[in-house]
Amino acid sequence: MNAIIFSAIFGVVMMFSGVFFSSKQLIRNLAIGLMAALLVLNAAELQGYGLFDINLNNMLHFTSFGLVFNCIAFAATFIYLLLSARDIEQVGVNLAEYFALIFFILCGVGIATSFNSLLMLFLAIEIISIPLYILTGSDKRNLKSNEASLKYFLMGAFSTGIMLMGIALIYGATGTFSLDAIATATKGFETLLTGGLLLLLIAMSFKVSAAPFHFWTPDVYDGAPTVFTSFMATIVKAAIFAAFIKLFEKAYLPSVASWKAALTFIIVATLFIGNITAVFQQSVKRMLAYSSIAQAGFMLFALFGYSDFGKEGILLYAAAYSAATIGIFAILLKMSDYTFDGYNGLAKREPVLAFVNTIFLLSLAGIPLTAGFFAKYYMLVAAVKSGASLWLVIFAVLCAAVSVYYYFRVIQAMYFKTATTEDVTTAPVTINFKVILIVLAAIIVLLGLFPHWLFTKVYF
């Protein structure tokens, strides 16, 4: 409860900071300080120090899984602000409002990891989505940003309509929005309930950009300001996956055998489309957009092979994927050219950036000794333990091998190609920026060596 209430309060504080403070540096430092406070407050609740005792009528249920996930999301956002807060200043004049919207999104994240009612799920998704529509179109001078915002809003509204129809059908079949009651009702599989669950599955697949409901992702991620694409593709995507898992546990797991075929189709389509289309991209930013689709395919294994092992895996995947992607986008923001050629010779000009970027890319590819390797390992083992067909696991491994190709294209450009321009970077790279990236890379390696560190406070 700490995270939900204080993230909303901090969002309001950031809104008014734009009225009382004219210094961008002061507003930026305030946002970073409040983000650190939010992380500490959530960690305190994980240790049993909740500051609020409110009768929620079982609409929200706080578990160690949700609180640990909040810690991951807030820590990733804190690092994101440390790396990219200066770049947010370049988007437009409404700096305080941008930070306020980020805190409001985190309020939605807190609800998404703790909802116990379909009404709260709907509120969580909307609290996350509506500020994102604004952030996507925040670069008003850029037509691509305006187009991306309009596409995202229209597609998001359409998927929300599907979600509401699904919730309505489920309510018609069960007479309740409570997940606990729905869990009992799904043991009797009837037509109205099946239709509602199917619509809900489609809507949630759209939100996490799973194929064949992924079509909005490349254009939105590519058109949005790069600094906000980083946030959308990491913290937001992982948060909606946490909500998806909580929903799956109560609504789909009692009759999971009936949904395995649909999940298999979505996983295969997501892995195939995400990886194959990423191979043909010439823009690193657009490649990362398709890569995020492919990563969603692996995260879906946490649903297919639902277990405590799978829930631990999604926590590790969220941490590994968020850390690596935030780091890659932070470096991308310093580049003058977003194509692969823009990285030519980066290792000679900025060896530290090239080195840490290599670690981030290796983690996304799932190379051993990085957190990304164990994240994929947990997902696949969870699927095997659930009785998944061997061909599905082999297919996932082959798709991971394909991803190595397009990630290594960036590494090849950095180390084995010569730059054709004098300047590879457009923004100054400070010592503090490099130190934060080194710490982030070290975290990825440490999680790759000791993944169990992340689960010490999780009791499922």
Contents of the next structure:
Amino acid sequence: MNAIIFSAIFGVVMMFSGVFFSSKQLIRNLAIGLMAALLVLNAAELQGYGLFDINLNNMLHFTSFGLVFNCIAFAATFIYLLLSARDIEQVGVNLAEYFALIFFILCGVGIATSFNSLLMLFLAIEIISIPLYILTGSDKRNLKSNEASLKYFLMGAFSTGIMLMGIALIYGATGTFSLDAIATATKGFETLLTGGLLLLLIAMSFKVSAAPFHFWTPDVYDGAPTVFTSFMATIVKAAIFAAFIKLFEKAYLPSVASWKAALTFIIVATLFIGNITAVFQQSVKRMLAYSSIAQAGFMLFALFGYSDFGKEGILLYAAAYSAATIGIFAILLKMSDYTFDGYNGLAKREPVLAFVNTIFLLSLAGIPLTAGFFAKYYMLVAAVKSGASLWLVIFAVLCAAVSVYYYFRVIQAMYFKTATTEDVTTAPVTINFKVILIVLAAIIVLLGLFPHWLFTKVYF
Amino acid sequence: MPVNYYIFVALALFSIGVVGVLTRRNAIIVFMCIEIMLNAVNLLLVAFSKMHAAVYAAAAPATVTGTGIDGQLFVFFIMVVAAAEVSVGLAIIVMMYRNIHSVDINFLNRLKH
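Right, the form predicted alone is done; let's see the coordinates for the form predicted in complex with its partner chain.
Okay, now the whole complex, with that chain kicking things off.
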């Protein structure tokens, strides 16, 4: 409850800060300070110091899993703000509003990790989506940003309509929006219930950009201002996955056998399309968009093999994927050229950036000693334990092998190629920026060595 | 009237909305079709809400207070969210119109390259 209420209040505070403060520095520091406060408040609730005791009528249900997930999302946002707050300034003039929208999205994240009613699921998804439409279009003069924003808005609203239809049909079958009651639904309305669950599955696949409902993702991620793509592809995506996994656990698991076929199809299609298309990209930003689709395919394994292992896996995956992708985007923002060639000779110009970027890319590819390895490992073990057919797991491993190709292209460009022209430049970076990136890389390596460290709070 | 009639009307409206979104090229009309989809859901929720209230009333008249009300509650949330979405959506469409003097969706295909 702390997370939801305070993120909304902090969002309003940030909006007013734009009126009262004229210094950009001040607004930036205020946002970072409030973000740290939000993280502390959420951690306090995890320790049992919730500040609010409200009768929620069982619409929200705060579990340690959800709170740990909030902690990961807020910590990732905190690091994101530390790294990229200056780049947010470059997007447009409404600096305070961008931070306010980010806080409002975090409010939606808080609801998405704790909902216990389809009404709250709907509100969470919308609270996350509507500010994102604005952030996507925040570069008002840029045609690409306009296009991305309109496309995202139309696709998002369309999938919301489908989701609402699904919820309405489920309501017709069960007479309630409560997740607990759907599991024990009365017999007699199977057609309505199945239709509703199917529409809901399609809508959620839209939102997490799983194939075959992924087609909006590359265009939107490519067109949005890079600094907001970073936020969209990491924290928001992970949060919607947290909602998806909870929904699946409660609503689909009772009849899981019939849903596994549909889920298998989605996983295979997502892994295949995401990885194969990423190979052919020339722009690193677009490659990262496809890679986010491919990573979503792996995260879907958590639904497939729903168990404690899968739950731990999605936490680790969210942390590993968010940390690595935020780092890569922060470095990408410093590049003048977003193609693979833009990275040529980076190791000579900025050895530290090249080194941490290598760690991030290795983690995304799932190389041992990085967090990404254990994240993928947990997912696949969960799938095997739940009785997934072996070829599905083998297919996933093969796709991970394909992903090595396009991640290593960047490493190859950084270390083994020299810049051919002089106009490929890197924006100057401060020493603080480098220190934060090194800390981020250290977190990834530590999580790769001791993944259990992340889960201790879930059980105690 | 039996609840079936409402279900058919709602599903018909919803289908009209879906077909409109998939076939029309004008951003405003696409947007209107999305609103039709949302309103179809509203109608369906209210119909189901009445249906469940009637079912409960027939089964156990003592517990009738409040049953089926959450469907109508949901409708208000959909209206509010739809209003928020309209304000953002129209702003985006106006922004696009200012830049390219058109609201044609075909413009969106330029991002694919």
